[in-house]
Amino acid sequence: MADAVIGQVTDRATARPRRFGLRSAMRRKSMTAFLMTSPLILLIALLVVYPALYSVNLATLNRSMEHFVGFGNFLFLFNRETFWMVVRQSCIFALTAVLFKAIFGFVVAHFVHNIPAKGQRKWRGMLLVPWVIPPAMSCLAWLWLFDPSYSAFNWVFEKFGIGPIPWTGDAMWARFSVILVNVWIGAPFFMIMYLAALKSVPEQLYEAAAVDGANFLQRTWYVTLPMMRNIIAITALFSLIVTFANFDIVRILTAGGPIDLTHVFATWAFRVGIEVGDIPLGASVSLFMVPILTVAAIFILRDINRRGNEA
């Protein structure tokens, strides 16, 4: 008995260095890993966090930048007509882009996903050609398919009997043409995300949801949509964030006109900052997206985050 008391604290004595050798390993490797990706969080903080925070000191101030002025940049816009159709415009332009970008990118993630896998990557290097070319080459194309003299959309519609598009010189057609542009761009993005999410899904539900009799869009409403859910909200909420700043495909295609009418943040920030000289009322449009992008976040987060514990 005495003997086996010995051999218990014994072990007991042992094994304590071995914890703190391991726990002491753990804190070398977390030090270790810090260390590591210090570069990484400098760079950030230099190009991210120092502009944030810059841009908010710019906010304050007059337009010559000497006087302190608070929140009266924010107050004059407030008051402007004309920075009410730049939200309006903007949100109408974020979330009609995304939609229909989210709807053709699940459209041809089930086409590529039931594709032989022999040709799937042939087709999935095609689809990602417009989202993988510079966005600033690409609208310059786009700008000569929306040329008002030599317009290759009107000279195939005149063929059909149907008359010259003002693309660009109609406030409708104009931000038709801008969020068609968006969408031919993003879309191929969401198109790689939830062909990813379609190769996680379990075959065994599928074939479940056969034995049960379910058709093909029932499949897809009860078992496709709620296993890709969590992929679909952060694939929006990423694609919103950037579709909100946008800047180039608004400005090579319009710029803002006709008559302001297609101005969206990113636009409206640079006219009134660089091309005006008010750079602190440029800088006070620039970040009134990050309260509505915050509470987008917000919302989407939660619900993934709601989903996931009652999961």
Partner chain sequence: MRGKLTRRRFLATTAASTALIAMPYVRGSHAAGRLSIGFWDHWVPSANNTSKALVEEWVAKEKVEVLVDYIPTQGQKLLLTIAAEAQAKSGHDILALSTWLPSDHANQLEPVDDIVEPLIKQNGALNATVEYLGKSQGRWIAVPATIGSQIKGPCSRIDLMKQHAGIDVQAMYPAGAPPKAENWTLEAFLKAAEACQKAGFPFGIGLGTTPDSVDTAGAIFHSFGAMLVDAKGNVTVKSDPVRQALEYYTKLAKFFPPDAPAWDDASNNKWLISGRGALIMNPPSAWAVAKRDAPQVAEQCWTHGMASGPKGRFAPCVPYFWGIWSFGKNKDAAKSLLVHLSQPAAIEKLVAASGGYDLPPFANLTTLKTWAEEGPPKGTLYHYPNPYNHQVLSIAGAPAPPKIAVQIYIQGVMTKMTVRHLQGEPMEKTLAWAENEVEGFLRT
Contents of the next structure:
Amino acid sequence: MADAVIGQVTDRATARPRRFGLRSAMRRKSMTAFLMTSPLILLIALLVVYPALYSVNLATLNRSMEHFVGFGNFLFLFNRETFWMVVRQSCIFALTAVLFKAIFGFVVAHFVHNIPAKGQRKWRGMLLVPWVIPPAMSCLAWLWLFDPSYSAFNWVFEKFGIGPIPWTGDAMWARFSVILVNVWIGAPFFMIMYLAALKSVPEQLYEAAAVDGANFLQRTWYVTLPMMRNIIAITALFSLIVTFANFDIVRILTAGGPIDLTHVFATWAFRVGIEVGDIPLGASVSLFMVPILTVAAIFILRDINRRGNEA
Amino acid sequence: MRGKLTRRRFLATTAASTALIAMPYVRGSHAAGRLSIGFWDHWVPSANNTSKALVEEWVAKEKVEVLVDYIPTQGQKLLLTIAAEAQAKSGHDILALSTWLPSDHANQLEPVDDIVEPLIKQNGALNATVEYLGKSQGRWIAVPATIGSQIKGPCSRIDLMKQHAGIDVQAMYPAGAPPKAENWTLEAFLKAAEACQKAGFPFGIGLGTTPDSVDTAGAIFHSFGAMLVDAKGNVTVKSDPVRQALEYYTKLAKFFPPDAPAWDDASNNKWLISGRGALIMNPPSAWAVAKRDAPQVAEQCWTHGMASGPKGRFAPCVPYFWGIWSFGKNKDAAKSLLVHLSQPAAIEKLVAASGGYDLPPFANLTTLKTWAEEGPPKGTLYHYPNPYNHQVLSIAGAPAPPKIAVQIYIQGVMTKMTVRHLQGEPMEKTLAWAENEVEGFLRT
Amino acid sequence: MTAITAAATAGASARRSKRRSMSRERRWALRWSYFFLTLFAMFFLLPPVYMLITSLKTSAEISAATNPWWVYNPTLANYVELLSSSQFLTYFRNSAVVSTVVVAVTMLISVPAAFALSRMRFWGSATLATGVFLTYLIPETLLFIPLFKMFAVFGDATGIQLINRWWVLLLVYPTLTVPFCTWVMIGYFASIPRELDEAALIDGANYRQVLTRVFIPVALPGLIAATIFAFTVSWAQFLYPLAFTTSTDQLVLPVGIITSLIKGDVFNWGQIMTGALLGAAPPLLIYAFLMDYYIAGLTAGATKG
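Could you drop in the structure for the form predicted in complex with its partner chain? We only have the form predicted on its own so far.
Complete assembly follows, chain above in first position.
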């Protein structure tokens, strides 16, 4: 297919006069590059960077937004027990959820990859459903499934004599439920990314490993994982960032309760900033996420680049 | 044209500020322009039509173009809208403001003494909580509204209370007559809660951080005279009334459903409608839905007054207001519209349309026909609007300065204290935690 | 598969018995695969199925707390009510228009940018590439207040009303879709051998032609994946439309459903589940159609190596 395309391009090109000259080519290139990326730069500068800077400014004001207090809001937060609880909860939540999503995605991708090609389509379709449904809608369904009075799960468990489980009522169960829903929504995304990567691992490598007497687990460890490293890292990083900043799931399922034991940064910031009316403090809580995520991002990206250079 | 209006407004506001007996607001007859109003989106389907019709009535008289929006509290949409409009200094001219919102945005709301004072004369006095929430530095900054205002008193199952707790709520609070509730004390409440829980029909009171749960805790605390922060802004967490209130409420909470700490505002509704509970603290929305979905439960419901404690009988109330942004472009028209919506005839229509849910904040309007006639069972809402004034309407967090009280309210400090103590934390540790939290609220 | 063929062509009897054990091994692997896949599929499909079941129930049946997994008196009343309400159709139309336009805008911005960032080394390209990704670190809950203020100021200055109009979403949604789509495309473009575009450049094609004639056809699976992602994210947005649109005729579907079906403390679960399903239907349908192209792209990409 590529040859045909190149053939087309060449035919057209020979009909036009060629412009050579290193300098004009360079100028043309950076001009074109600039034009091509300018919408992106404009979009981000105007609608992300500028509002973000404005938020940073907001975080340095006092509650009534009349005086400048510098780091006052942050210092205040550092002294609050609840704040550190939220930090801990967010980190555990994000790491656990991403880990399980990755494991689930990896395992399911393998199974899908294993079955004959023509059957894969409908399985893939069924398994991607959670990710395609808008989270706001599916969280409502889960909320209904976890309802204290009408839970469909508890109705079934009752038949087996297992007492009603307080899915959102007890702190540990609430944490479990939030992670469960997060994994349910996010695992298909991992599956699809890993599946694409699995398909691009050349068969010859597996054959070679099989000839060398490797069993399934060894094949996975020595062939599959190294080949998929980049995709695993990128997907994990992206998911970590998105999960860390997650708002909808916790908000709809538990609203941070009971007694603030399922709050994450975004929901706590919303509670403190909008609901209580202290917008600068809410901005400070939100902004605290940024350094944590940047550190994680830098580590993983550096890892990818290094491996890219090795390869 | 502009000049005329400005002069007249100047006169009107000077008059209002120089005399407590303000001149009733008179609108210039040449006003025109546009107005936008954001009402609270009512859960009763037909209620929105009534408010719209009232606005249209006014539009026909005044010839002002009005855009009417209905803003739900779901997803905190109302809160988001208000926060964003306050920041951007642009948006609706009039907005529905619940409980703490007027004081939150006091410096951007147009003073409305010139409307409210005449309304008080016309419609009767406003209760202390409405004044506490609607006034800032001695001036009214929002007009008390009927739409959305509610009392979250007990709504009990007549049959279950009689059978298991031995209490006849209909005899205590007979329809059409004053209440006979001297024995309806917090001790009796506690006994009834225990009896009903043992019988398998616990009281459905939540211990979460949503308003339904916080309001009940607030009423109980007030019944002991307990306050976390006093009116001057001093932290009074480690005081005896607070200890008594916490001890009582923890004892009571033992008889609540086990997942009460995670309840939201809809949980107690579902508890009642599914037939699992003997009592909830809620306005009539639960009963109204039960009428539709579970009529056998609905015809056993009775809304009545709260139990009394050592320092009085307190019921939680949730007043709503209408506020006019000071950066609005057509404040005269806005004021005129609000006066129109606060006329007794208009109020009666609104109450009827909401099935008795909306409560007029004015004292002379607590005995409208609607409450006497709503049923089945007939008279179930008679005592909902507190017609004999035998309980004090309060809001959790009062009498602390509103900017501190709102944080106590939204963060649910009282319910969190109860849950922590209930789950085994020693009282002094809980009080220390609460004191630390509240001290954090004192920052400006 | 190739392993089995290789083993078959080898031909010795020892190899034959080895082939037999390999097919048995393969069959067991298949059985386990199907077994686990069924389990996973049940887990993933449980909530939507439950949504469907609930949507067929009347309010009375839901409140009565009978078997939640079975409908005793199925009714289509919820569907009829929603589909015949003009409000719902307005929400649907708004969502459809916004999502489609946002997808187009996203592709128009991302594809050239990804091409420039992955192929044309220019000053700052590495920083920009990382920077694009880092925009995800700024959460929506933080941005919506300054954005609201910006839009209000813009509206006052130019007279073009942005607040409470559905077209404001066309401005904010791309901030969520463009960064990831750009990244996906950079990844796919990076895997296209340089020889292809170098050959085209030597033959005198300019960059635009290289992009449209060479890259886009070859990177089609990546493009489709990015399109699916952009559409799904746009359709599912909740916080931004909740914050920026208020009047009922400006709302998009997720916000419209939740705000019109849940009022105060009254939840109407039958209708809510119906609305949620109808709200989830378009992405599901579109995705079902596009999936064929996506799969074709994936498998073609795989054999390409």
